[in-house]
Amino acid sequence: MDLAGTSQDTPRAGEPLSLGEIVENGLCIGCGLCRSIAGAGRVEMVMTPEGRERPVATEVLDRQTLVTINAVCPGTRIAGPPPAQMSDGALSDTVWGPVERLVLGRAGDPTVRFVGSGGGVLTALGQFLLSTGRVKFVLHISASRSQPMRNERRLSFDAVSMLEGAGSRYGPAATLMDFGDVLDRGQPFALIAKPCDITAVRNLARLDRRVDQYMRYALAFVCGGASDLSKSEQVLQRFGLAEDELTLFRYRGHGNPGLNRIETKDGRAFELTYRQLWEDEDKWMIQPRCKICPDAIGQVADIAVHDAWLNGGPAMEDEPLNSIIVRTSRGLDLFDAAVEAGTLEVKRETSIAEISELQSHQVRKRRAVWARLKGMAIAGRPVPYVTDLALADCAAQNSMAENLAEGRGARDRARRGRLGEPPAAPRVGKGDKQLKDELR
């Protein structure tokens, strides 16, 4: 098989995708900006029987309406970050795109390293951008307040509601679902997200001004994928347990990484280690637009922080700890000042060799991507438009035989429709009712 070259190096040429073939060729990762910008009463947000968040058009989407959901959809375009934003003394890895700055460190609040993930570095930055006024409010995800299991978007104006949403949130997270509105408040705020939400406002801002007025901070959790919810259905059940018996769901924190704990309403608890939680490869419920994210490394944040183990993964409880990548001049700024001022310590430098060997599977994956695109493309599927993320060089790195492979598994699973997914339809439940009249 030949995979220097395909027909198809744009999602499709001459016509947008319509929001179904965006869904059904695995191109969504459910983060709600299309919903933001056709407007609530003509895209709704919906839980499929997957346990995905997918948008639905209530009627039929104008052309002018398609174009401009396949410019700025992080599944359809995805752009590397531009030279603007780093200074002349940045670093630039093949796969780890741009460095200004490389630690290991985490926050300086013992509070806030307890509960939130890991060291606890993204929580300490959105308390110190609100507490030093250089933004009003933050937007983030934090868990459901009527469904504990799930995910909401939240906008937090102090320090106190920053350490409320604090914690890893594993599942479907429509962050974006109502962009347009933030942007209308017309005041300056910091993004704390997946790094495809943050390419997909990266997009936006190419098309409208305000994002670059108003978002002064890009923040990044460098992600492993976003799971369905049904692999938090899957540890319920573990326990015999339903959603609605639920008043806590933490996912991990309070401790790095600390436990799963499940809390009902009836006072009992129930938990698992994070090794328990993900022992199981074969169950991790990843999306498919995970499977060929270019960039799940956070190269267009300003700041992207992971995990500080070999690995991936944990042996045990750990000392409070984040990798953090420092991309952007802004991010530098903010950086600085967040240590000046106590929010972050830096336990010391760190190396691109180091988080390779951290984050090993990034490694794999940014290395592979290149291959499943075009194998994807061979077979027929729609492939995102992705540019200045040095793909090719990444893959250049592997064997010609690697590279055979991953584009071959690509194309045979796209044929089988195995890299695609049903089309979106809400789940048929109270809660799922509950939580979208929730969200209105």
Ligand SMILES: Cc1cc2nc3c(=O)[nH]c(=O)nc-3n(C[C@H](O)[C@H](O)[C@H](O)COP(=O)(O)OP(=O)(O)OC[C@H]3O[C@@H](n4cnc5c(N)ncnc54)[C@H](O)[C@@H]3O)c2cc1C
Given for the second form:
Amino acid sequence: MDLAGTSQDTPRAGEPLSLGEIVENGLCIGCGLCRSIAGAGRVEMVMTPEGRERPVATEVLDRQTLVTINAVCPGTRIAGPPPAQMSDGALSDTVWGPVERLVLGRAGDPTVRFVGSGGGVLTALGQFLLSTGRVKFVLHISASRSQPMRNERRLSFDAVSMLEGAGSRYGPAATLMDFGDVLDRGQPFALIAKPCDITAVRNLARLDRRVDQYMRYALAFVCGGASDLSKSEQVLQRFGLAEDELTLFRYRGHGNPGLNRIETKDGRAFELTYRQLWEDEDKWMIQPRCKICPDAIGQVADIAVHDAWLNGGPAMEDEPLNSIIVRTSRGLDLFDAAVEAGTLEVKRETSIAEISELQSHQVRKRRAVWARLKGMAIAGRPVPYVTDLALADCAAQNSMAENLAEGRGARDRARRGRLGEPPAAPRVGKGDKQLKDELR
Ligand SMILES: Cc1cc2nc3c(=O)[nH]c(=O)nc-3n(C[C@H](O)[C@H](O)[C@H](O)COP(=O)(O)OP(=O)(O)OC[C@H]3O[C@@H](n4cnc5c(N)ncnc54)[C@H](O)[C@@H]3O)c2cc1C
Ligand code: SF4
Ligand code: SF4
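Alright, leaving the form predicted alone aside, put up the form predicted together with the named molecule.
The complete assembly is shown below, putting the previous chain first.
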């Protein structure tokens, strides 16, 4: 395995950022790949007081390890899709990136489309990959069995396990914390994850050829940002609950969008609608890295899936539905086979214009990120090394005044330290067992 990395890929030419610098400059999303690279024992993921999973080095990391981490970390290097992944006929939109096929659809199985977050498309595709033997397992996440408000990475080998992981989990998720072990299995697999997780793995593919050898498919959801665990803790406070009372914390799914449902060990149940959960934007507690995310729309995935609330937002109970962006030739082959088998149902074709309306926040972010990164750089902050994501072209769709406002806003927030984070440290005041679990 060649994990050398190159120092040209780091935000600071020649000198890699330390893990502390990545975290404190607000570039970390807590994917866990650095832990996998450095090795458990040298880097551990901890839950911080802010409710973020962050890496902490337990010893001084040598320069070569840091160069490698900087080359793979989705906070320091963010590359767009290689053109070779697309067929000649594919469309490439400035904002939305590569598109082989764009449809509204859902899972064919009524249980999957009910339990799934929107229309259950990602779960259905995972099940299809397993049942057809295209992969041996799927790497994704699910609610932790012991702490159901938290997430843990899951390897699913069958349809039942895929379904257990269905649903959007808005809190922290260190999907890649033992990705080296996943590769060591030497078996074909698929990854279903956030776009930034897939960015990290695509970065690693340049250094470790086993990624392309074994990771047959990478499927993403379009992502508005991951919340701090504190967001979920606020929900518990609202009901006067403590985390150790819970047996279930579901954000959504069991309908589209379905209810945020909490169940306790003594048999009580509490529910919030999707609108109640997200009504106050000041309390979304989205992680800093998400605010400068150049690819929250999963351009590096084979297929990216998103919500399709055709009436402009979720009602109490919408029809189960997703918008499906097929991005690569490999993704198209999978999509066609899944439709042919009845695993996916297509409602109708959609268009860039329609998804831009359904996902207007994503369009605004794609157009804003170039200026935000410039503003951070002017404030002297390190910024990710971004390639092939047409950020300047997206910004050119804004007026000069809009770009100036974005750039100045980011510069000023960066100068005031508002785009950064405190140094990563585990929460204090916890029982020994919980701290031990967090330092696992
Ligand atoms: C943090 C977050 C932000 C999102 N923001 C948007 C948005 O702005 N616009 C939009 O249209 N849709 C957004 N979604 C996606 C949307 O909620 C649906 O998940 C998506 O439409 C796929 O629906 P589905 O029914 O196919 O998913 P399902 O069939 O339910 O499958 C979801 C899959 O995603 C995996 N997963 C869930 N949460 C995470 C996580 N945090 N990290 C890694 N993997 C995870 C699960 O393991 C599961 O395999 C977001 C989802 C999340 C988790
Ligand atoms: S984003 Fe991932 S690889 Fe980068 S520092 Fe955070 S946990 Fe490590
Ligand atoms: S917005 Fe971007 S950085 Fe944040 S969780 Fe989503 S893909 Fe990752």
